[in-house]
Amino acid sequence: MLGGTFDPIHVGHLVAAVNARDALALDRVLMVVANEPWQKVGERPVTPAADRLAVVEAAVASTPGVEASAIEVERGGVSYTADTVDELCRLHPGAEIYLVVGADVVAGLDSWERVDAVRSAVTLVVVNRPGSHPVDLGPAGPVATWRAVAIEVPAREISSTDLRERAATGRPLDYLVPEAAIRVIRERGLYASWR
């Protein structure tokens, strides 16, 4: 699973998903759309979950082995990875669950709700980018207590903040966001009122 606010999803997210799927020979990668992202609440406006889910569904529709997941949206309320991992374990007993995160997320893992439950249930997949300082997976590193693997993906410096600003000001999203997702953003008039 690769979870996020996806406000909006962009090609960097998809690069991480397809490279994790390939590097680890995963059956599928679920792009889990946060219903109410606890780390963003009160920080900035968040596009309604149903709209973000529709954009993710459009973005991954033609990507083999990558699926949009509404598990957190359907559950409602604040989205915690621990709840999602619990639910996935119940739905798929015996399945090995991998949690894909960017290297930038690793420093904040200890702040997560019920992080010990997440740690015991998943293999952490840390996505590193070329030229950036890779996360130390050794015994003195920040994920020493996790089952963890690292993968490297091509560098894609894309910011969802910048994409929202681009959409709000009418600048192009082409080649930054999948074409099908851009169509949904335009059809729903997303980000037009963000300025």
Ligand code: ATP
Second form
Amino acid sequence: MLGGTFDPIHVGHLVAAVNARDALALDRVLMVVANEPWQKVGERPVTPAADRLAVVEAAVASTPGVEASAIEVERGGVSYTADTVDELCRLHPGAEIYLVVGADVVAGLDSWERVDAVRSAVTLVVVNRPGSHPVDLGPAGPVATWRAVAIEVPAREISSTDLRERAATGRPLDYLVPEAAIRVIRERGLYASWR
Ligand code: ATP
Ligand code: MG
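Given the form predicted on its own, state the structure of the form predicted in complex with the named molecule.
The next block holds the full complex; its first chain is the one shown before.
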């Protein structure tokens, strides 16, 4: 699983997803759209989950092995990875679960709800992200207590924060967000101020 707010999804997320799938020979990568990202709500307006999910669906529609997951949106309420991991374990008994995160997320893992349950259920997959230091996976590093692997993906210096700003000021999203996803953003009038 590769979870996120995806407000909106961009090629940084997708490059991470397809390369994690390839490097680790994963059957499927679920792009899990947070319903209520508890660390972001209150900090800034978050686009309705149904819209963010529709954009993710469009973004991955033609990418084999990468899927949009509505598991957190359907559950409703605040989204905790621990609940999602529990649910995935129930739905897919015996499956090995890999949790893909960008290097920027690692520092906050200890603040996650029931992080111990997450830690014991998954293998953490850390992908490099421009602007974040490479994560030390060794015994002195921040994920020493996790089953963790690092994978190197082509660096894409893109964030949803920057894309929201671009969209709001009428600058292009082309080549940063898949075309089909841009169409849904436009149709739904998200991140307004489209020319
Ligand atoms: P925001 O700026 O709103 O925080 P974001 O671009 O960081 O948006 P998120 O939805 O917060 O996107 O990220 C979901 C996951 O994708 C996180 O694990 C994050 O580290 C990872 N990720 C996001 N952008 C990139 C990128 N450009 N390269 C590698 N990983 C990324
Ligand atoms: Mg982020």
